[in-house]
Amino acid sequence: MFIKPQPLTQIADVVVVGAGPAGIAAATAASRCGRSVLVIDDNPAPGGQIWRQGLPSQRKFDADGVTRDRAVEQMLAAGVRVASGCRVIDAPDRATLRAYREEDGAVLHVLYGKLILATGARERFLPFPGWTLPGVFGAGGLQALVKGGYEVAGKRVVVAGTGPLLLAVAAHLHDYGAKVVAMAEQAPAWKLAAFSATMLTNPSKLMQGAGYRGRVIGTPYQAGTWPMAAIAGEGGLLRAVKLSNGKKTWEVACDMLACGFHLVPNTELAALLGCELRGDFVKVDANQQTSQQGIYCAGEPTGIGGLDAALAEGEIAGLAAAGQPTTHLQKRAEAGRKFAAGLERTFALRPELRTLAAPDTVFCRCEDVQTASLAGHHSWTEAKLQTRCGMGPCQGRICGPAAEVVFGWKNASVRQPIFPTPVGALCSNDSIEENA
């Protein structure tokens, strides 16, 4: 017999939805003002993608974990609520959010006077031949995994794409026992070395970069330099990739391929409630309120400008939501949009990288659509009604931004739910169980 999930009311002055550095620094601020305040979250344990925690085997690779416990620490103390483990999937009405709790399948209805959106970022991937072999990872995506426990001790790695998690990733992978064998980096030297240049006025940041270059100096790290193909080995497994500075095409022997091409913002659920976007970001104040009263954002979702931009700007949004000023803190601020700017402008996609899919190279995985059943559409919407690009459980958050960069393509629409739901979740009756 099937039995229909109950689900769960709960309220609060400030709801967060990201429990990343922007969402923790902005549910400390605001509850440290006196406002009830709750985080939401998918992951098991607060920290994102930045401050994401390891096995306990492994804190002597975790170089940041010092700085997230205490994070969270002053979080928990100042009285914040944190749902970890549950995904937002809808918004029904102005001042109500619906949350999926896979653990035991409980539908959560928050009710809020303020929303502070802190979604974060995901990698960005585009398609080329063989980018679909097992040993071809996403270049945080490793790192993750590595984190939870995945095995790279003595495995020969090549990290490639673009942005500055590449660097940071090849000295993770190092620590961990990987033999890291090249880092290709798209950006030409030239824009590097004028990105390098700006970050004189901030030492912090480039002792970090040099700390991670020191990890991994005897690894070749070629500028101007993008994957081509991934090569299938015996019994189909990667055996080697091959690389391209627009010069001459060589080949590189290895076990993985850790790649990736810089980030997208996690902007569906602003685009859901209403929230105006500029380009590709959530466009907010000065106070981290975007178009839609009541409900801010900050972190990536606002511009990929790292950790001591989200951090800022999680503090201005908590106070603003609060009724609180935040002049104090708006040369950080504007310290970390700077640092966002230089980055976009930096590891911007070359044209080349457009042209790597061939015919035959899947372009959407969920769905198995070739980039050749694309050719001859005019929008993301046509594509996706004549074979199901971005149709699959992702909903289009890998092919969805491949596509705007090989085709031109935005995506159009954001639907209810925001991700995949099972439909007796969905089908959840109305009556609601306080757990306030």
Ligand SMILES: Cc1cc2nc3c(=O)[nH]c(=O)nc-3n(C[C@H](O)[C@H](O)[C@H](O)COP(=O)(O)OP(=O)(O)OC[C@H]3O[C@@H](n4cnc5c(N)ncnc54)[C@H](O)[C@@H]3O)c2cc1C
The other form holds:
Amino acid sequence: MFIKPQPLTQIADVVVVGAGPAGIAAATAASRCGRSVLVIDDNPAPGGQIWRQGLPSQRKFDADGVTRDRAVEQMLAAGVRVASGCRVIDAPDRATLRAYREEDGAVLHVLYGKLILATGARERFLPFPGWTLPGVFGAGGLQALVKGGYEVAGKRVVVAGTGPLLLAVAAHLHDYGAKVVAMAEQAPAWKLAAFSATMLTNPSKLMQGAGYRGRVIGTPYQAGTWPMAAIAGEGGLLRAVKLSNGKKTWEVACDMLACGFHLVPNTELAALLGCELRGDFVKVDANQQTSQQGIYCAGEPTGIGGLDAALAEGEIAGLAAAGQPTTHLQKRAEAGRKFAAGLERTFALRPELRTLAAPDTVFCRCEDVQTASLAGHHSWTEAKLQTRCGMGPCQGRICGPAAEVVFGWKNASVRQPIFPTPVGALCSNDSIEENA
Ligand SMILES: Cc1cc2nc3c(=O)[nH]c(=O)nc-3n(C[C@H](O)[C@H](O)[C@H](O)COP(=O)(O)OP(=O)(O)OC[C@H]3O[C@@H](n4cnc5c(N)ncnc54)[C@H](O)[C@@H]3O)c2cc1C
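Having seen the form predicted alone, please provide the structure of the form predicted in complex with this ligand.
Everything in the complex follows now, all chains and molecules, and the chain you saw is the first one.
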């Protein structure tokens, strides 16, 4: 039987999209200034990526759990309402969002005075032979699975790609009993050394990095090294990873490959709302306001700067949305921006990564499109229309950023709904029930 889901209306002075550190900080700050605040987040519980909540049985490894729990408690104590498990899919007009609630298929109509976008980032994947084999995971994705109870004890794992997340993931997997057999970072050693030197003025970050490295000190960390191929063994399962440093290639036997090439900001909702982008990121002023009056953006969509930057920017956005001064936070935000710029320089992708995929390597895994089918096209739109690349469930969130690196194509357009949504839910806007 088809039951048509009923839409619900929610109203708040300030609506925050995303309950990661930036969203939590923004919501708490705005609510403490007396504004009614609603946070919408698509995860089952607040925390976002770095503060992702795991199973209670895994809490002994949840190093950030205490900080997260305190931040969430403070947010709730400030009177913030949280709609977890809800994904913003659309912005039908300048004061309304629509969010799909997976639990019951309802569509929430959310009316806001001010809007804060704290939608975070996702991992960048690049195609190489074997990257779709069972046993190959996104680095942060595997970390999230493990927090949710996925077993890695005793497994031999290679961690490869680029970015500071690799070290955090390696340390985390080690804590859960995995045997991290190799870490391959594509950035050259000289860039990493220069970046570490700049960190001398940021001792807490330096200590954090050293702490992660200390936990996997027995594992070689190979700079200037990248994955060339994931090799299948018996039953089509991952058997080994082929690594290269440009001079030679070698194989490392493993059960799992955790692989990611830094992060891509989630800017789709900002783009849909007409916010100007600067390069890959949402352009904001000192108060985190975007080019659209009354719409603010904080955390990873404005620059990949990690936890401290997300917290500072979130608080600024929350205060600014409530009409309060933010001068006292500007120094912290500036430090975050500097750190983000350092990460971007250090972990810039080397040209060799553009040619890893073979002609028969799957490029778009949702629609099963091979690299060779894309080669003759001139733009993302043309490739999409001719091959269905990027038209599957992830809507190009994985292959789009990869196509930008490999072919230099920019994805210029964003359409609503920004996430796949059941047609029944999209048609459910004829009966609005007030509940706010
Ligand atoms: C997979 C992954 C793992 C990471 N692990 C670590 C780590 O271990 N250590 C570390 O230092 N850094 C880690 N990072 C980096 C991390 O993103 C930042 O340090 C920090 O979490 C940024 O906070 P944020 O609030 O900007 O974004 P996030 O923490 O990413 O929070 C954004 C939230 O918004 C939600 N969201 C996005 N779009 C919508 C929408 N349309 N509707 C509803 N909700 C939406 C997301 O699901 C998420 O819950 C990780 C990043 C990724 C992608």
